[in-house]
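Heads up, the chain below is alone and in the form predicted alone; it's given as structure tokens.
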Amino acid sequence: MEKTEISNYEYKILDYIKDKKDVNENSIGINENERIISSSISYLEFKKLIDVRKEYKKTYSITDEGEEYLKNGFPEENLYNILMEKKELAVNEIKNYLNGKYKIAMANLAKLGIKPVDGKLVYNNNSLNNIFIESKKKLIEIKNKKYPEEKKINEFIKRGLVKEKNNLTRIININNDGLNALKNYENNDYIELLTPEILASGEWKNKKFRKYDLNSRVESINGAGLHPLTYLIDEIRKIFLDMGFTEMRGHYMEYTAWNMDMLFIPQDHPARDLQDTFYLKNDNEMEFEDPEILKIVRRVHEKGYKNYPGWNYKWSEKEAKKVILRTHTTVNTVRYLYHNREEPQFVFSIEKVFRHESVDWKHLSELYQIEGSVYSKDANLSTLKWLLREFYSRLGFDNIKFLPSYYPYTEPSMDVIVDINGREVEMGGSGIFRPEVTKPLGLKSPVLAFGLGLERLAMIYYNLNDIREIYNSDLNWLKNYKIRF
């Protein structure tokens, strides 16, 4: 039998696990680095002297809002606290105690029987006490890594509260190709890792060095790709390109006139409130670009548009100037029409937005949002779902329907709904621009726009039961990804 060289290290790995059975790499106790074992184990792999077998592990932590929990309370607890105390309180005054976190107590107090009726939550004088305390308990047992029931901890995650993670842990076993290589090794006492210590002491001039082999095997490496989310926006866009769109860019800042007055939000919507959108610091306000656009703004605002009444209040034009991260790519549309207004027009964009939402399984607070547009003399509800059949149909859904829905910017509207093995999931939201906002940029013909998100499509398409899934630095599945379609 042909004698296989081993290294020091390897030496001391196989002398260490000869005796025992089922060995995990973070438990060799011998006096070198982690790197150089897990090299070490990675080379007597390659050079079959040893048998491997990976097993990953899930470990869970506390993320900094669970922290925060353990510290404050629950939302839900300490709306429950209040309650007690106040005995009913009207719905629209919750914000005023737990600013942003009001919507997060208010749906989770629900879930333990305290719902909202008559625009009041009441008192029922059951105690949930317990409930709490009982929670409390369990992020404190995943702290210290005690972890309770799986249910629990899937309530956590889905929360926030809790994040998992999987280890790989290599158990190794030596077989006999190990120990005739044990039997047979030479200590040769010889330099096989330079280090900055052996240079400034000198030792090196009276030693020999390993030889290597710049012939030998070595492991193959796999090439970069493209991450999931990249490869599907490259498929999205090549759907848009193929249609006949233009492609569109906006900014990430934008005055609220065009991300909501534009659109016909009006300014005393829940959508503009602090627990919603991120309002930027602006010191030194700038001159906004048109401002005579900003008079027919206010005109539409409080008297309307022909036979359309308008909001009628008092707009004023510095909440209008206010600055935000945008909260959609919908402002892209009118912001590019405003500037392009003639027909016709197929545009589209796949940009990030962003939300002052609650990370959950399913939401994100930065996130990319998918809009399509169409400007055209010819455009009608009839265009708007050919076009959505066509588009839906080229991502791989073929049965959709169409539900009526409700935008501020939008009549008719509609939401897309899709088949994905026999269960009916919204997709996005469409629709045609009402007049109030078409005026406004100097349009003449009807605007239809559509927009879904990429990461609940991305989730559909990878089969992911968590959305922050998508950003998992988890290498396995980043180079292992397989599309559902």
Contents of the next structure:
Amino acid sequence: MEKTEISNYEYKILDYIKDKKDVNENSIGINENERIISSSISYLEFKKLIDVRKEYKKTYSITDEGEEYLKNGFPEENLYNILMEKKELAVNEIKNYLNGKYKIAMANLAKLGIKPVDGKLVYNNNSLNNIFIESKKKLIEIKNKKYPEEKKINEFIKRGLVKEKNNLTRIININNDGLNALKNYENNDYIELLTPEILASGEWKNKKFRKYDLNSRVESINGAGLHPLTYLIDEIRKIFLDMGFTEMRGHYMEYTAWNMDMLFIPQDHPARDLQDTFYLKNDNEMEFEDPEILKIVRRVHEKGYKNYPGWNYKWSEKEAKKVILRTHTTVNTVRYLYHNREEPQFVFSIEKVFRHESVDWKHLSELYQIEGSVYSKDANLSTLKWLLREFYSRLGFDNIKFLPSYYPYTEPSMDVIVDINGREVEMGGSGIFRPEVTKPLGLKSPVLAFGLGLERLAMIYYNLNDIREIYNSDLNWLKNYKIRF
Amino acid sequence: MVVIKDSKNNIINSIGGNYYDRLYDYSKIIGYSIDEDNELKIEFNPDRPDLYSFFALKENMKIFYDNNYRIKGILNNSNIAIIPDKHILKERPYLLSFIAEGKNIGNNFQHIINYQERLHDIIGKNRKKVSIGIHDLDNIKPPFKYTMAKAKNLEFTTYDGYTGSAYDILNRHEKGNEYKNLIKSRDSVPVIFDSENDVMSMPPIVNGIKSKVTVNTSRFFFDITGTDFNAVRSAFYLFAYEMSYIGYKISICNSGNNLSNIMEYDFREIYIKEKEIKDLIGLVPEDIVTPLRKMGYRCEISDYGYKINVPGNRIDVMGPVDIIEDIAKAYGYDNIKEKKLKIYNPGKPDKKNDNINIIRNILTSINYQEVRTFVLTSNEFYNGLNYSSEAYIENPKSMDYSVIRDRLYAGMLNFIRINKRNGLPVKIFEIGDIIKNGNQYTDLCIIYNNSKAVYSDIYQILNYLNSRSIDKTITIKEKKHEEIIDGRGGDITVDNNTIGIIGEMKPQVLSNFEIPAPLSFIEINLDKFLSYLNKN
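Since the structure above is the form predicted alone, I would like to see how the form predicted in complex with its partner chain looks, so please show that one next.
Full complex below, order starting with the chain above.
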């Protein structure tokens, strides 16, 4: 007959019960946790190395209501105490003292002999205090698993102060097969730990290796790795590079001329308000790149372009020379195209932009904007739709919708709606630059552009509830978050 | 974002159940969002103020769904005149006015008051550019006069019953106080009189009592005054169209302008060519005329292409692209066939970003965790340190995010503070942009924080980084730094050029950040470091 092999845990249990009779599984004195002992007993039973008898035992525990009575007194006790103080109480005024519990209090007090007479309860030196103290004592006993007489317990159960549970315990005894298995385990044919000495001596040739419990718990490893945004940024860079886009680089601080005026955003537009944009007190004179654009924007804003009338106002150079934290990376695109006018151009950047927002679980005042743009005679709504569908499907969104939208520098404009677990979420805007933006740049063909926020994507990918966790992260989480492949 | 809302019952009462149901469909054409719980709430993009009421939505749905196309503008001529004199030119030079005649305003009284406030806000920039006065025409006697008056001498009773001089009203009346700053001198104020010399209005502050509008008013006079001609014209057309949507007959009054010029703006002509449509949408719908008519334009085929007339309240329409967008909307964005974009060239990464990724790999390979902290930070982080960026935000939303970082380690010390519960050691690095003396750089900061962290722990890391990436040898020069313990750190140099700092952090800095264990760190200007990269 094949010898039945046992694990180290199973060995410990068999060893413990080998000289004992009717051992309760809860009283096995080996130094392992309950879960391991319980599962090892199940294995031993399965291997028929022990005989198992199941016993059911009633146990009792206190309900929340019972806990409350212990803390605040029984309702009838409280009513009795008030009665003792007031000497008599009108029935209809009782609820003022006991709010929700007055009915219970009156019913139980009636059982103890104090019943309303002529709509009144009257105190009569009843001396019920000992009864209450006794009841409480019994309740505490139950709580401590020292059970009083059944009658009292049943009374508590009826009142909903105590609940009953049937617990299973296994009583085990070792059998002959078990004793054999124990003997086999103990004979010296097994190697526990493979050591250089055993290897050198060749001792391993004549011995067997002791089997391990392959699923036993081990200590967790503390690794270190990349920030989740880094993975995400890299994934998106790859998508853009695969699709033939060139990566652009920009900077945080911009003159409003570049960030706003070049995009035909009028100087009194709400987006330029102090409530929307961070203005900088910059004591250093920042270099103004390509100052000739000032002339261009002045002409477009004041007089328009061809049959487009412009804003018809007096454009202010002072307003255009304010320094802000860029509100979008569309400014990267505009600057890039100004310097690279031969078509086609496919460009992108994944860089930070700034918003005048209070920081909370949903908002940040700095965000990565994913910006993509195409300058080509083929750039139009049909190709934009294709491009967005291709881009979003590579990001993992196969189900997207398009909705008309509005941005001051694109016409037409279109938002992208993605489906996230059946919920429609707006994720990204797009459009085709207005002629007042492209023509003064010297661009002859249309420019399409789209953008979306990286952090919102990260929240979806990494299942975050609070957007701040991306930056004020828990170090433990950073080391252990599930990487998205 | 502009929101209009009302209860379902009220909306159905004013526009009918049929159009109520269509609001959802129409939202996908126009691109507004719609939300219904106790009330129906519609949130608009800012480009379509002509739709900011349920009456306007109904009229436009009627045009769209029931082919009830617009044929002509809404303006008639009125023989009522309002005469501006030259004194107002310096104060509030632009004036337009119209009359609306029909039934008693009744239940819609509150609506027109709200609409007036909305225009004050979005077109008038809180009455600065435009303000609107609404009057009961039956109680006042034309012609009217728009002029300036001495604030101390002009006495009248406001619509809400306050009597006093204009000077008193500016200083004591609630509206006076709120808007008096919009009047330049305050010695003299703009005023509109009727021909009996009674005050109708003191723009942009308050109306007089004589012309007060009630639920029983059926003939209205609107004065629209302002400092910006375009804004005055926009408010004029938006309100005139809105009143016509509610069922009133609209007549423009003579207000001393070149009226034909104003009237031409309604149904102004714009021409578009088929090629322009093709270029922007990528296709030309078989029928262009119907979609345009559905969107409220008048449209005819002409020699040039298409001749389009734009209603006066479509103040967003500046040229062909705005109209072509409406063609696309009416055609349906969903119906536009997608066309593959021809891709011409291979993609080109930014080399610096690629190199930074390699640096990240080197550091994670020796068990350092990457973190990212905020670019915007707090002055508090510079407690005892010299902030050298000079890039302060003038209008911070909160002091916690009010300066741009000039180094990475400050944010990382804060990161360590909020992660104290996670125990030691802390081995972290960050690569990110900073602004120093007005210039943007990319920095690398590596921190080792442990109960026995010393200089050599971090010096080891620097040497490893050195050996894996650049051929030149890094040398440390002892130098005093505000954050480094004297003699335990200094400058990181290559070829005698300083590229960063290294050392043990001073206890004072640690205690400012409530960090209980010692910490050694390096912060390198990565732009300089990468310039020495091994490029063989």
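Computed from a predicted model, the values in this text were never measured in an experiment. Basically, rigid core = biggest C-alpha set you can superpose within 1.5 Å across the two forms. Numbering follows the first chain given and starts at 1.
For this session: With both forms fitted on the core, give yes or no for whether the Cα of Ser40 moves by 2 angstroms or more between these two forms.
Result: Yes, Ser40 moves 2 Å or more.
Exercise. Hey, does Glu155 budge by 2 Å or more at the Cα between these two forms once the core is superposed?
Worked result: Yes, because once the rigid core is superposed, the C-alpha of Glu155 moves 2 Å or more between these two forms.
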